[in-house]
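First comes one chain, alone, set out as structure tokens in the form predicted on its own.
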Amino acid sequence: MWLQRVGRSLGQGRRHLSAKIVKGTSIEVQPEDGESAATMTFPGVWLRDNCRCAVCFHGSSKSRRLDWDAFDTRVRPLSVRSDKAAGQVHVSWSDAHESSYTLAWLRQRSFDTQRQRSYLEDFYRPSTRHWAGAEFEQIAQHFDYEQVMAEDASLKQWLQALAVYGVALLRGAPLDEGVVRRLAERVGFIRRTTYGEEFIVQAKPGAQNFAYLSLPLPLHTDLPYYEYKPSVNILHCVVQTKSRGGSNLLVDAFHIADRLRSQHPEDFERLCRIPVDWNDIGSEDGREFHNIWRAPVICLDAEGKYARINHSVPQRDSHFSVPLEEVEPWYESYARFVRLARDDAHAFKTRPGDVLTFNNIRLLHGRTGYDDTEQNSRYIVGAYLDWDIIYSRLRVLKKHAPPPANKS
């Protein structure tokens, strides 16, 4: 892991350290040890901005207290010295301030490309691994519910698998409605939506949501009509229908987007660019709602990576506020996306005690239809978690959780 690799290197370079000013504005640090002999260069303005002294930094809140209104962005180092015994670099600045930095702290924030990539792809947010439906049995990891609830090492493994593959299955959960809440609170806390904190997925008369029918449920992402969508879906199977249907359907929509990007770039560009009016109208617990959010099917972040997928054939508004000439091409592109996803869907049936967890803003999910009678019902308890909470928990676990025990 990123922190472990850093930690292994820290203990070897403490007594060998030198530093000097380069180009008048930057500081070059040479650890001079066998494992990490590469020189590290730090821009002076960044070092000054990150001074760790009590005047500039509030230790208990881990926050800057630097007065930015008085901050000189052209600040430069006047002198620098290294303390080999303490493993520190001391800098005197042109604004009459002095700062000290430990080698451990500097190494963790090195501007070296490989170090930055390791931090971003492991500690910040684990890199995703996209998969085709035929690979589901190989990538879908199974975890014991009781171990995840009791052991931080198992909790970390579950969250890591969820972050990388977008799906993981917990087995052996008790058959009570409190499982999803306890699991969510093991990570952080439940995300509340229009449909409450926990929700029951079962066929019911007068259903206010398409999922609450026994009909086939098309592939979709939940709540695309929210600006800030619930990130992870938790579905606990309490009772499973014995009828032929009721199977879960899952598709890695990032994989489908990969295929569009490489095989049909015009469709990919169109689905990234044209906003769709996603909507949900109804009432729950006596409260009427009308949710709308406009966003493309494929959303990219500032680096061009996939941020989220929005998809729900039933829950698109009849308003389509785009230029007239864009309408028909968009339908063709969306139809291709839907066909590719449908053809790649993997079907499987959870058993009572299984808890299916998956990335709601990455995976498309659905369900085959089933016969629902008093003697043959299906009862799923659901809840949501947000990635902000999951990533936060995962980072803390990476710093503190012990490695998993070896099992004979």
Given for the second form:
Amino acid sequence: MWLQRVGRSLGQGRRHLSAKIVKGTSIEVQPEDGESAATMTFPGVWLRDNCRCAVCFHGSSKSRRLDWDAFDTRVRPLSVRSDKAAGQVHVSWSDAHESSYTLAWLRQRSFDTQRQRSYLEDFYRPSTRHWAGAEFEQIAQHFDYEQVMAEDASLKQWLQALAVYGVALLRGAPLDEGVVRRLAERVGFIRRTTYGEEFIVQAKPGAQNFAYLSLPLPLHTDLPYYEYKPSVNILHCVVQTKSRGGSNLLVDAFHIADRLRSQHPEDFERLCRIPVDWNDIGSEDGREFHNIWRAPVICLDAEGKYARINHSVPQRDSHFSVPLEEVEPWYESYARFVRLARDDAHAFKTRPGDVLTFNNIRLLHGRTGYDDTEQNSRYIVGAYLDWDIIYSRLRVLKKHAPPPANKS
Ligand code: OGA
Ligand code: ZN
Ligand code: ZN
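Since we've got the form predicted on its own here, give me the form predicted in complex with N-oxalylglycine (OGA) too.
Below is the whole assembly, all chains and molecules, this chain first.
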């Protein structure tokens, strides 16, 4: 193992950069510029895999082009040299390759857990803040529709609020049917489903969907019977009923799951484990469909965090493809979850020009019943967006207007 330290005075004071091989396979980089001087350790295999030279990395597509069929996972650094003036670390490898990395690039990819956490929370996906129904007025942020359409800063704040709280309200939208499309296209593009791109929620004779009645619509997830559920609902209120009812109901099901996890862990475990058959059978625009997706009510990701929630009374299939002995306990657990959610739901009535946006795979939503007559109707235009598209837009907005320096 050999070590080289280089230190030279630069204008703004002493700046050092040193790098050495540790344990034969890793490289330790020590920036000493006062601001962020912690030692960073990088596994050699990772550095070699991420070589930025033109042979290993395709610049314009920002993609790895390294020949992985020939990649040696036992590759070792033979020598390392730091160039403080250029802010670079150069490595010679046991596979006869040479690589260079800038300090800035290395810093952004430091394996330090604090740095990784801030990258994940500030850039990958903002951490969610779960809320109880009683907190709704404090957490629900309002934005001006025209401002969101015109200013990137407003667009970013809306999408950030949606990511963190799962709900945000836009106000002052015009009363035409094109609002949901224009808004979705400001972010990216509409997510199409069985029910089209834009859909109209109003009481309809011979309704093909339970929502298209004026009956109370209990708390639910839209399209739980899709493997790839639409992520965010956009509901534009064009006409609101003057009758009682027609209010929206919202509850943060991540908060309900938190409560279940701490107060009723057996129910929580069951709702995370037992797959439920969700379904939707019908036809739309002359096209017949039969959708089924099996998934638990609470779906966890690889890190044990909530990935998504599924709940719908009308769209739960009469097929329940689980072992017999799981059925009765599951009903008890599910009933507890549904009761907790119902008791925590916050009701509010949107006004014409309001656009309610919320996370369909986190919040449960519903609607109170209303009277629908010729003189007193209700007309909501809806559309969906997907998180992939929203997060991507949010990251691009953040890249162009980074947060204050001390955070990154
Ligand atoms: C729906 C729905 C809410 C509303 O159509 O799935 O939840 O306000 N509608 O009518
Ligand atoms: Zn290379
Ligand atoms: Zn719905």
